[in-house]
Amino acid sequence: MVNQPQKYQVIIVGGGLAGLTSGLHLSNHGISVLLIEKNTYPNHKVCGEYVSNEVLNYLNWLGVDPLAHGAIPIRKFQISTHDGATTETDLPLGGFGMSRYALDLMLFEKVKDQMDVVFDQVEQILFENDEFTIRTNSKSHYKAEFVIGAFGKRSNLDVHLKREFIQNRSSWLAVKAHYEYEFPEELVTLHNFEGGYCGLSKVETGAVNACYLVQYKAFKEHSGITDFQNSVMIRNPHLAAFFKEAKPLFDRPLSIAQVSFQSKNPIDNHVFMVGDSAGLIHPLCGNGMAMAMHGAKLISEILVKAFKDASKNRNSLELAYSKAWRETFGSRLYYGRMLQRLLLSNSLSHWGVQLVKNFPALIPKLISKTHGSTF
């Protein structure tokens, strides 16, 4: 006798911030949820690890409190040009610093007893007869009415689903590591260098997270991460001081290639995409983690209402989510692209820093263009 696949109302593919948050939200409302994640917790990920306070009330509503788990309150922002010219301002909403190692684990500990979690790699997402079938690497398969895709920036599933953006190669590489270094707790900094930019901020352990994004064409001219840092990044005096004095806490930095900022569809093949699967804001905006959780809130609210009202017309739900996602994030992604072009130009970034030095009120206004309000 062939075992019948277990059925759920919702299956979430990917257990990062967006996947865990949507799972927590849905299961809190009594919806049967399966979360499939390929890696066990905890683990470090390439990430800026600064979170805007726009999601703090939402996390508290879900029953989790990052500050109670040691997250570092952050309220000031500093930016420097390639040659080290700086300006500083208060952050309009503020935020907190917390490693993905701790934040993902905190959310996982909350969800593991109220929904099913499977550690496996999804190979196929099939949609037939108004129902999803999920097949995994271990030959298991599951069925669901709805699927949420939270599998990150770039995945083999994007190839399987024939998503448009995956056909184009990306020119960006991201690198991250933790360091022991004297650094103000309340500050997040963004230091520009030739071909990229590096963010610094403290996390719950007291370590400084250094995460930078660099164009691959600039990076490939050097023999590796250390050579690039010592040859290019140190031309910015702030980064020169950091890499001279900071003590690495990882055996080696983490890196991820092919980081894509191309437009993505928030729905593909009837899968509701959330987090980086739906669209990636430039890390210089420092808001990708909050966006992932905000996106999880959007789709969770739509599905909770659909199950409550027994109004599960797929086309209507897809239109509602697509509209909500674009209204919430479309302008943020646009301004993120504009700011990146500005900062990657030597002359324009220097001019921009000088401008905001003379008119400091401009920075909070620019930041607000890539951040939401509290909810």
Ligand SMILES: Cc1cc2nc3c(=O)[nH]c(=O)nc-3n(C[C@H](O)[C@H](O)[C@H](O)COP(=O)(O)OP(=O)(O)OC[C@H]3O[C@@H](n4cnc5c(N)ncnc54)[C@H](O)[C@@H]3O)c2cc1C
Second form
Amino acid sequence: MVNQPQKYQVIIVGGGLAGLTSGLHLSNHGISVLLIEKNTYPNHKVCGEYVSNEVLNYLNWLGVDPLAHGAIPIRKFQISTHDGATTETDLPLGGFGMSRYALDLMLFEKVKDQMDVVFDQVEQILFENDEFTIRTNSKSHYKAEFVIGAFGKRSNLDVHLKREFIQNRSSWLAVKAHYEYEFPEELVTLHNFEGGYCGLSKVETGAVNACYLVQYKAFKEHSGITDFQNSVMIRNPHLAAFFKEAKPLFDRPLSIAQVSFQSKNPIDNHVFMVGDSAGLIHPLCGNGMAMAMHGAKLISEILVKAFKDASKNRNSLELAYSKAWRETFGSRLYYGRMLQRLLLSNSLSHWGVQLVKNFPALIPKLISKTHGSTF
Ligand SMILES: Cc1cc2nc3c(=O)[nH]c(=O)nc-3n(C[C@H](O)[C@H](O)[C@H](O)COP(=O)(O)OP(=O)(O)OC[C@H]3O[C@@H](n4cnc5c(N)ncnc54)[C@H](O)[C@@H]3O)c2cc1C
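Switching conditions: you have the form predicted alone, so give me the form predicted together with the named molecule.
Okay, now the whole complex, with that chain kicking things off.
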């Protein structure tokens, strides 16, 4: 007799912030959840590691407290143009600095006590006869009533699901590393350079995280990361001082290519997409992690209610989630694109920094367009 795979109410594919938080939310309500993640914890991820305070109430409600795990409160924001002209302001809501190494691990430590977790790469998500079958790299298969796709900005599953954005090449490359460097605790900075921008802020270890995004066409003229940093980035005097004095704490920086900001659908093949799987906001907004967790909350609330009321009409649930997702995040993504365009143009960003120097109240207004409020 062939063993039937165990059937879960919900399978979550991907155990980053969106997957881990939706797992905690659903299992807190007694829903049977399987989380499948391809990598073990902890590990470093390419990320600016500045988290908006929007998430604090929700994380506390889920039973975790980043500040108790050493996260560093951040209240001030500084921005500089290519030639180093700066302006600084208080952040409207503020945030905290915590490495993904520590943040994802903190959540995973709780997740592993509350639900089944499998470390494997999902290869296929099949939907047939109103149920899902998930097949993994190790030839295991699992069944579920609902699937949450929390597999990040670019995954083998985007190819498998024939998602539109994956057909197009993206021109963005991202690099991140931790450094020992004298840096104010409560500050996050965004320094522009030709072809991109670099964020600096402290994380819970006291290290400074330097994370930058650059257009491939600007990068490819150089022989690698060090050459690019020493030839282009140091034309901004803030970055020149940083790369001259900062002591690298990683053997080599982490990098990822093909970072795509194209629109995606919050539902594909009946899978509820959450976090970067549903859409990535430009990192300069510092809101992607909050959006990943907020999206997790939106879909979890919809599924919790559906199981509680036994009203699991798939079509209605999909419509409800798409609507909630677009209402919550649509305008943030739009303003993120506008800001990115503004910052990448040297003349516009110079003009922009001069403008906000004269009218400092503009920055908090712009920031709040790409952020939400506490959820
Ligand atoms: C350069 C850069 C800087 C950024 N800086 C910031 C910042 O300062 N502040 C901020 O708020 N946001 C920032 N972001 C955005 C933020 O990193 C993301 O929005 C956030 O990580 C989204 O979380 P997620 O759970 O959707 O995806 P992820 O954290 O990427 O998690 C996806 C998970 O899915 C797993 N996975 C993928 N495919 C499979 C598969 N087939 N099977 C099993 N598992 C799979 C992966 O291993 C991964 O663990 C930045 C992004 C970039 C690119």
